[in-house]
Every structure is written in C-alpha cells, then in structure tokens.
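Have a look below at one chain only, the form predicted alone, in structure tokens format.
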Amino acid sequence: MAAKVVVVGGGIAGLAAAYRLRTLHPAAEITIIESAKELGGKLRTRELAGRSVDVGAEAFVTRNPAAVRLVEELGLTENLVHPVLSAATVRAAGRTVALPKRTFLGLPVSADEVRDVLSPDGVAKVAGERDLPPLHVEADPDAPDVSVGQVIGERFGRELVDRLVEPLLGGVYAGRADMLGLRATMAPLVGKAQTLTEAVGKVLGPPRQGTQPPVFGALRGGMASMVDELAKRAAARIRLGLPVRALTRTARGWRLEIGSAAAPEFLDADAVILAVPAPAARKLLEDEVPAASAAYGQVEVASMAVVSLALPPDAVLPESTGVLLAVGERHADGTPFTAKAFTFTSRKWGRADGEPVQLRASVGRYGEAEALQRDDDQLVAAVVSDLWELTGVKIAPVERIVTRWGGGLPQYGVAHTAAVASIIDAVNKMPGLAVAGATLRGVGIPATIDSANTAASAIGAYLTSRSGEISAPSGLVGD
C-alpha cells in the first residue's frame, strides 16, 4: 500500500512541500490540510478595477534563485516579469530622497551612500564606524545574538537605524530594529569582517558595470498562479476550512485530529510535514515534542495590513517605485503617517495605457495594534492623507482592497536562531515529522521553498527507508 503523508498548511510552504514530495515519491498519498478557505497562505491574488492584484506577498528576490527555479519547474517562466523601474525612495526628516543603492538592508559600504539621507552628524558617524574596535558576533546559532539595533546605532549611529535600517527591515518582517537579531536577520554580514562597513563591501562585491541583473520577480496575473499549479501537481487530496486540533505519534506513525471539537475526524499518516505558522506548530507538537513545541514558543509573531487601492487613469504617481518611512515621521501638522510603505505598483510593474493606477500601503509593525484596530473605511482615509502629504496626489480611488494579516509575520529576535536549532534538532528526532515555513529559514518566498524542499527530502528519504514496512491499512477511522 502506498505511503501516507499528510500535509498541515496550504500556504506557499505546505504547497512547495507537497509538490516536491511529490517529485521524489509519484505514488505516496498525499493530503494537504488547511484551516482556510482557500490555498495559498500569504500568496493571494484578488481583482481590483479589472486587473488582477497580490494582497499578500507581491514579488520575491532572485538573489536566492529557489523561487525562480520553481517558477520554471512549473513551467511558468513565460509569466516571470521584472520590475521595469528600480528607483525607491525613503522619507526622513521631513524630505523623500532617493534610497541609497549600494547598502544592504541599509548598512553602506561608505558613507558617501547616505549623504542624502543622514545629517552631517550622521554622515560623520557611519564614516567613522572602520576606525571602531573590531566587531564581534559568534555565526554559531546555539549562541546569542545581538540586536539589531543596539549594535548598529552603536556602530554606525540612529540615525541610520531610524532612517534607513528599520524601514527596510519594517517592510521585510514588520518588526523593531531593536527587537530583531543581527544574525538572525543580517546572517551574510556576520564572520565576513572585523567591521560592519568592510562585511558590507565584502558582501556586495564591487560595483557591477553594465545592466544589472534584476532584485525582483513577480508573475503576470499574480502569485494565484503559482498557488495553483503547484496543487495541481502535488495531485494531493485537498481538504479546506478544516483546522488540526492535534496530532499524536502512533505504533505506525502519525494521527491527526481535524475538524470541529464537537465532530472530529482522525486521520492516520505514515509521515506529516506541519507548515503552519509558530503559534500553530506550538500547538500541535506540544505534547508529543515538547523541546520543539517550546522553541517555537519564543517566536513572537506580528500583525500588518495591505491597502491595495486603485486611482483614476489620469492620476501621476511620482517616478519612483515607492517610498519608505523612516521612523517617526509624520504629516505638516504633527499627524502621525499610518502607513509605514508605499509600492506604486503602475510604475514598479507597469501598465496598460487606460488603466486604473495601482498602488499599495503597508500598515503595522511589531508592538503597534492601534493602526489596525482601525475598521476598513477609516484606514484607507488615513492611508490616502499620507498618500497626499508624501505625493501631492489628492485623489479618491475608484476601488480600494484591505487585507489583514493577523499574526502574520514571524519575528527574528535575538533568541530566533537558537530557537530555530532546537526545532530542527527535536523534530529530526521524530521519526515521520518535518517542518516547513517562514518561522525557519527567512521569510521570503524564496527562503520558505528552500524550507519546504529540506522537509520533503527528509520526509521522502524517511519513506524510502520503510518502504517495506507500509503496508498496513491506514485512514480516517472514527472516534
């Protein structure tokens, strides 16, 4: 009898799971459960003014190529688009300035870089950090890590944290500078040199002449069809709306619970992959992997929210493929901005001559539920104030989208990456068990597909090595 596995979670993670596992064994039994009523996790497309937009995540980097080769796996490369202008901006201290290039989530490789963007304190201060002590940060995961923040500012000075690094690294996890992990969330960085400026440089490399090659993909008609080729070729029995209320190790291998407490099914697996956010998998392993269970106890997890809105025709967004805010900016009148992003879709991707202008906002950070507490109608007003104040442009949209994502977004604290070995090293002891998702290796698309590759392969060798011993009949059985 073939194998059984099942798959917990049908976001990009769970789905590049199950297609890969797929890939390894063509005749496994494989069923992908999702508490939602749709697939795809935080890759969701929805139409607005006729074309069709991404609410979640809008592209991916190719620096990690795991994306791009999964794209032409699928046979989906004829749909790859790059962005068609690469020109960000950045407001702080009241000016929107063009977004240093050569930096790495905001570190330069030289003073220079921030002219524009710092005082002349904070020039001075980013300049002199080659001539600080030499740094030192340990690359082992078991040790402690150091914030981001506090080691920056102490190096390279607040101003640039508050200018530059925490709005990138804002727009990547929606956390604080302070409360993220320098190795946890800078890892190139770490071991490469005695100072940040010289590992910045290393990093980089030297300036590259001629075109370079593009930072972002996206695909034509939004990331849904990714989500939807690779169920179709995970060829997975897909169960919806059915949450896992838990999962308990067998003689055999694995039982699930899903469905309502009051009618709950049982469902019996050889093997489980669980890619589900950290505040689920503590859940689910608590009993029967308590080490894990704890560890991903310590991952904090924030909310954010997408404004998608939809201008007329004839609106002019500035050149530029957005603006990030820096900390503590706000409007002429004191005001706030509510937004902590702007991504001017129309000029990023382009568009068709008659078409809506697209755009988007990002609201919400780590530790701010006030922004989001707010209903549908008076965030899209707060997010087109800031949209008048940073832009000049003062326009209604023809049609607006908000999409919330409670709990979304996993926090790389300074305890992130010993945590993260604690999971891996209690879950490689579970024999039938592996882990996919953002929580794990970064969390970009591209990052949570190499996961979810590292959890097929561990599961399909598992499978491989008991191949003779699944036989015995296996399924949903009652109460």
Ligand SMILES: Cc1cc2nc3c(=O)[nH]c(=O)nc-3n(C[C@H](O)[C@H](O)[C@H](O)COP(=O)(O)OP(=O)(O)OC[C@H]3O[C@@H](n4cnc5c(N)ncnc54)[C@H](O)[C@@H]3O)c2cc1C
The other form holds:
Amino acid sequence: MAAKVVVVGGGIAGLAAAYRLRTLHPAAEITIIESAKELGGKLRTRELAGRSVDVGAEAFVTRNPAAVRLVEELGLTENLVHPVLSAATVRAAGRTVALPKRTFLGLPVSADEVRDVLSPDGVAKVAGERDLPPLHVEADPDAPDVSVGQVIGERFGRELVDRLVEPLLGGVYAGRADMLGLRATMAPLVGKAQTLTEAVGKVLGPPRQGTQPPVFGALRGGMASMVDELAKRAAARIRLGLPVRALTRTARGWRLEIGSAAAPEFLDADAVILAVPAPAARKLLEDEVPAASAAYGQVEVASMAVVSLALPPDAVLPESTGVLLAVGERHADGTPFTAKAFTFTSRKWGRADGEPVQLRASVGRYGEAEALQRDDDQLVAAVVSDLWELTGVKIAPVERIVTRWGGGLPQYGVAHTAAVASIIDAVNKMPGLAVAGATLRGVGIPATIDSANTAASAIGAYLTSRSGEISAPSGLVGD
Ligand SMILES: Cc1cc2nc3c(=O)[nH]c(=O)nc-3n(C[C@H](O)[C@H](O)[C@H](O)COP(=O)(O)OP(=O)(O)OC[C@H]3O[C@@H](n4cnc5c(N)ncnc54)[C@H](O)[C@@H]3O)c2cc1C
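I have the form predicted alone already, so could you send the form predicted together with this ligand?
After this comes the whole thing, all chains and molecules, with the earlier chain placed first.
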C-alpha cells in the first residue's frame, strides 16, 4: 500500500513540500488540505486593469537561490523577470532621497553611504560605530537575542533606526525594530566581526565592478504560475475550503479532523507536513506536541494591507522603483502617512506603451492595527493622498484592489530563534511529523522553500525507513 502523507496548508511552503516529496517518493499518496478556497496562501495573483498583478508577495531575492532554482526546476525560467530599474528611494525628514545601496537591511558599510539620508550628527554617530567596544551576541539559538532597535540605536544612533533600518525591516516583517531580534532578523551579521560596520563590510564584500547580477526575480503573469505548476507536479489530491481542526497520533501515524466542527471528517495518514502560520500550528500541535505548540504560541503576527492601484497610462511616476517611509514622516499639514511603502510596479518591472500605470502601497505594521480599521474606499483615498504628497502625482486610479492580510507576517522577536529551536526539537521527536513555513527560518519565499525542502526530506527519509511496513521506496513500486 502506498504511503499516505497529508500536507496541511497550501501556501508556498505546503506546495513546495508536496512537490519535493513527490520527487522523493513518486508512489506516495499525497493530499494537500487548504482552509481557503484557493491555493497559494500569501502568493495571490489578481487581474487589475487587464494585467496580472501580485497582491501578496511580488518578488523573491536571488541571494538565496532557492526560489530561482525552483522556478528553473518547474520549467518556468521563461517567465522569470528581473527589475528593469533599481533605484529605490526613502522619504526621511521630509525629503525623498536615494536609498543607500551598500547597506544590509539599512546598516551601512560606511558612514559615507548614509550622508544623504541622515543629519550630520546622525552621520557622525554612524561613523563612530567601528570604534565602539566589540559587540557580542550569542550565536547559540537558545541564548537570549537582543532587540534590533535597541542595539542599533545605541551603536549607530536612533536616526539610522528610524530612517533606514525600520523602513527596510518593515518591508520584510511589517515589524518594529524595537521588537525584532538582531540574531533572528540579521543572522548573517552575528559573530562575523567585532563591530556591526565591519560585519556589514564582510557580508557585502568589496564593491562589484560592472553589471551587477539582479537582486530580485519575479514571474511574468504573477506568482500564480508557480503555485499552479507546483500543484500540478505535486500530483496531490487537493482539498480546498477545509480547515484542519485537530491532529492526533494513532498507532500507525496521524489522524486529522477536517471540515466544520458540526460535520467533521477524519483522515488517516502515515505522515503529516504542517505548513500553516504560527497561530494555526499552535492550535493543531496543542495536544500531541505541547512544547512545539507553546513555542509557536510565542510567535506574534502582524497584519497589513496591500493597496494595488492602476493609474491611467499617461500618469508619470518618479523615475524610481518606489519609496519607503521613515518613522514619523508626515504630510506638510502634519497628518501622518498611511502607507509605509510604495512600489512603483510599472517602473520596477516595466510596462508596454499604452498600458495602465501600476503601483502598490503597503499599509500597517505590528502594533498599528488602527491604520487598517478603515474601509477600502478610505484606505484607497488615504494612499492616493500619500502618493500626491510624496510625488506630486494627483490622479484618480482607474482600478484598485485592496487586499487585507490579517496576521500575514510572523514577527521574529528576541525570543524567536529559541522558539524555533524548541519547535524543531519537539517535532523531530515525533515520528512522521514535519513543519515548514515562514514562521521558521525566514519569511521570504526562498527561505520558506528551504523549509519545505527540509520538511519533505525528513518525511521522505521517514517513509523510506518504514518502507517495509507502509510502502516500497521510490522506484521499486509501480502503483
Ligand atoms: C503582503 C505580503 C507581501 C509579501 N511580499 C513578499 C515578497 O515580495 N517577497 C517575499 O519573498 N516574501 C514576501 N512575503 C512573505 C511571503 O510571501 C510569505 O512569508 C510566504 O509566502 C509564506 O508562505 P507559507 O506557505 O509559509 O504560509 P502561507 O502563505 O500563509 O500559507 C499557509 C496556508 O495554510 C492555510 N491554513 C491555515 N490554517 C489552516 C488549517 N487549519 N487547515 C488548513 N489550511 C490552513 C492558509 O489558508 C494558507 O493558505 C510577503 C508577505 C505578505 C503578507
């Protein structure tokens, strides 16, 4: 009998895990159970003014090659696109200036990098970091982490945190620098050097000459093509609109309770891959893996919204890929901005003549739920007004989509690396169980794919180890 594996969650983590498992165990019976009505999770493509746009994740970094490799493996290389412009800007102290290029999440390789963004005092403070006593942050994931805002504020000055670090971290986590952990969010810098300035230099390496390799990739036609291809190649049974409500161990594996509480359905599996956000994982692991459940419970999540706008074809946006907003920026009349960042999609990825001009605004950060407590019309009006203030472009959108991502991004706080170590430790002790997803070791698409590959390999090895009981290893059966 073929091994039965259930993947809970049909976001990129669940889909990539199911696909990877299929390559490892071609004969396995894989089922993906997804509570929403469609696959993809935070990857969601919609039509806006006749063009496909991503209203969740829109791009992936290439520094971690996992996403590019998966795109190649899936035969989607023809759809892979890179930005046609790389000129981001930041609004700080009422001015919009170029985003410094040689920084790691806002930490500069030298004070010269940040001269246009910071005040002279702020630049002097940044310049002094390399002369401070060495910074020691324990590399051990169980050791206490330190807050990004606190350490960087003390060493580089609060201006750098507010004007560069927080806007950049906000883009990744929708988080606050004071709450996020240094080791959890800036791991490559930890243990690299005596000071953070030196560590950034080591991580970035010497400035490169000539044409730079692209930093980001995206998919023409949207992320949906990756979602669809993964679903196809995973050759899984896909069940949509059904939440998994409970997970219990049985003598042979796992039993899942799915569907509504009133009319539950039960499903038995030899193995389970749990690829759901932290609040759902906390609930599902509560009875059988309480230590992992408790650790998932420590991971807070931030809500945000993406406002996607199409402007008439003759609208002219600034010649940049977008603008990040520093902490505390205000309109000239003193009202705060609603958006925390704009991406000028048409500038960044290009557009054909005569097509509408596309852009999107991100709204909301951890602890700022009030920004989202407005209806769609109010949210659109607020970001249109922000756009006017920032760029002088005052044009009514021809179409818009407001996408709300409640609890969309996990917060990698100071207890995060310890929580993840506890999750992995507790889950590894449970035969036939693995976890994947953005809660673990990176929220971006590539890191999430890495977590899926790790989970699939663990379950693949488990199935192989039990092949005499539940199935023959891949390639030996013809069912
Ligand atoms: C607005 C936004 C923009 C982003 N932009 C980028 C970007 O440009 N680049 C980038 O690299 N990353 C980006 N990210 C981050 C990245 O998209 C996500 O971290 C990643 O896609 C998460 O994948 P996942 O599979 O772990 O989780 P999810 O995508 O959340 O998938 C989990 C799935 O599990 C389902 N589920 C939950 N509970 C249950 C249950 N009980 N039973 C069954 N199913 C359940 C959910 O419905 C969901 O579909 C962005 C995130 C957001 C929110």
